[in-house]
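Take a look at this single chain in structure tokens; it is the form predicted alone.
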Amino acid sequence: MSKIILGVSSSVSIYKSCEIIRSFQEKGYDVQVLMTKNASKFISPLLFKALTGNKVLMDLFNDGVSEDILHVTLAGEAVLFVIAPATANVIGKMASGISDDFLTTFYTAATCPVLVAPAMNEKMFLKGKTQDNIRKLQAAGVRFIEPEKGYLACGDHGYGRLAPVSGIVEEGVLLIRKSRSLKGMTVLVTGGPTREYLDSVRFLTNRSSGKMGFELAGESERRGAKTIFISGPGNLISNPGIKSVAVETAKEMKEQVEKYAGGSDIIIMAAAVCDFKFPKQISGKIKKDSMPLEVKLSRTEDILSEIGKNKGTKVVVGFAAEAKNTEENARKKLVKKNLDIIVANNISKKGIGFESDRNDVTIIHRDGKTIRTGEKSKLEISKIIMDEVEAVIGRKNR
């Protein structure tokens, strides 16, 4: 039976939580209670145990024996991370990395989709710190539910009431349903910039950072899929589940693409692949004297389409950096290219796009069905991305 955990602070709301494990125990579900110790001066827990059948869990240490290690556990065995409800204090701790009681410390090891529905004050909900912790999680891949308007517990009327135990548990199995998505099927990445040298100091590049393919492959994992993730040069540490291959130059990009292609069934080309190389690699430093003014450049290969040639049945994804007639371009790249799917962005928006956790994209089909994501993050961008290739292989599966 899949594994539900239940995390339940000190709200009022906490009564719901009941109604809550009846629900998910209802869709075949095992739920796992974890409450803080406030929690637990509203209901004892005594009565979560005796509605799912398990021992509740608050401390890490327990009679003098450490339960450290049955967070990791846990972790291994959950499908979805509820906390409901969650209180400010809650919310702001795991937007910290604060890990002091049982539930905080199981968040910070959980590795499946992690939903929270806050309750508390509006004026606490509203506090500009709480939205900020709000989208600090959000940006890390936390689902909300938000909180109703109506009458809350203090007397005062307006948001903050628990979200409907329906809207939690349906969001809660739509999680589930959606990190299974893509499990049997191996998905490749690539993503960052690649170099190309002229001396053992000098190189050519681009502006990429990688957190785009970056998020693509983590929205990857979360969907069940084998998830390899080959990415230029930069700072991202991608999930263990992740196979992550370092490479510098495009000509080892190519090498390695070349190398996990033929097992994949999604390819999503995310990798600024630098364009241009030196015909000739220098070893050493070129002394500034003697280094020409004018330097020759050749093409790098272009792996997007030798991919794209030999795609066969495979879902194909480029990306398309544009300065001008960004959706016009990137369709005639979709064509030429044989591609599924194409992701283009107008590179002259400034503040998105690269070296940025924020874009605003144009995701066209091969038949010509287009969607503009508007401004997000690009971990909503990859989601976005990643239910439209899904799209794909549901019509190629008709």
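Residue numbers count along the first chain shown, from 1. Nothing here was measured: the structure is a model prediction, and the numbers come from that model. First, how it differs from the form predicted in complex with ligand CTP.
- The listed options are K178, D302, D132, R143, and the one placed at a hinge of the rigid-part motion between the two forms is K178.
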Second form
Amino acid sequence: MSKIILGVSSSVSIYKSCEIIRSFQEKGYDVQVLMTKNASKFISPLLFKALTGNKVLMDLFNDGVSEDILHVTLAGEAVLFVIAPATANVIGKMASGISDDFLTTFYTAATCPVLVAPAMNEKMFLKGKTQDNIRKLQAAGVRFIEPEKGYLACGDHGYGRLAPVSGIVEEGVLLIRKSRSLKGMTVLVTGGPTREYLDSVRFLTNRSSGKMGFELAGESERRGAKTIFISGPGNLISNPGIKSVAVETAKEMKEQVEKYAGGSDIIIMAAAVCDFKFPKQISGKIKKDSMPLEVKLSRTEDILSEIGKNKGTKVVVGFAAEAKNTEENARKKLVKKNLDIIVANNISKKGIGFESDRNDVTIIHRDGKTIRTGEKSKLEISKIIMDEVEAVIGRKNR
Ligand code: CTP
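Please supply the corresponding structure for the form predicted in complex with ligand CTP (the preceding block corresponds to the form predicted alone).
All chains and molecules follow, beginning with the one already shown.
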């Protein structure tokens, strides 16, 4: 039986955790409860033990029995970690990497999808620090289910009530399904800019933070795919579940893409590959007086076009950075490069895209189906793109 780990912290809405347990059990899951010490002041662990048939875990060191590695064992078994209700304190600890009880230590060890359902007073929920912590965790792939407006335990009427049990359970089951949807597949994602050097200190590059590729690689990994992320220079922290390959030049990126493309089922070229290079890279630093002011450039190879030529049954996704006629130009690139999907970016929109966590893209399929995402976080956009990739896989397998 698949195991769901339910983290319970000290909010008045803790009584709803019992219903969450029952609903997951009705769907065939085994539930293991982890409680904070304060939560046990509201409800005795005995009730959760009676409901689940599993001993409730609270401390790392209990009854002289070594539970200190149990979090690692459990992490290997869990298909989902739900924290409901989640207090501001638990969210803060998770965001800061504090692991001082079983629940927070388990989060640090967990590799399964994580769903957090906050419940607290409205002022606490809307506080800048709480929102910062939520954003930080969202950026790390944690899914949040927003609290509702209504009567709060403190007597206030406001935002902060635990989301409905049915919503939490549905979202949890969806996360589990998604976390397996690409199991058995290999996904190759590229991201970031490339650099084409003139000498050892000067280079030509494209504006790109690499965040879009990074989010796509993360989403692919969360869906269970073996994921390879080939990225140009950037300062994104790598995810231990993803094979990361760092490159600098378009030539290096091409070599690495070719190395992994054969074994990949899905290739997503989100990298902003520099189209031009200097005829030859000079080692050392050219003295400015000896540098001619006109430099001849040559073209780098188009990696995606090469992939498109021999794509076979692979699903190939390209990006298009366009300053005008975005969708029309993107469609032309889709045909020219023989792609299944192209993601069109209108680079003239201010405040999104480059170096931003947000974007607004149009996803165009080969058959013309077009999805306009509207402005969203790159994480959300990566999910929409991966859903569309899965739709192509579904069509190919029909
Ligand atoms: N691309 C590539 N190799 C290159 C240039 C681009 O693989 N040398 C890929 C990008 O990763 C992207 C797609 O091709 O997925 C389109 O890139 P874009 O810069 O929008 O278009 P270009 O083909 O370079 O054409 P143009 O610059 O004229 O718009």
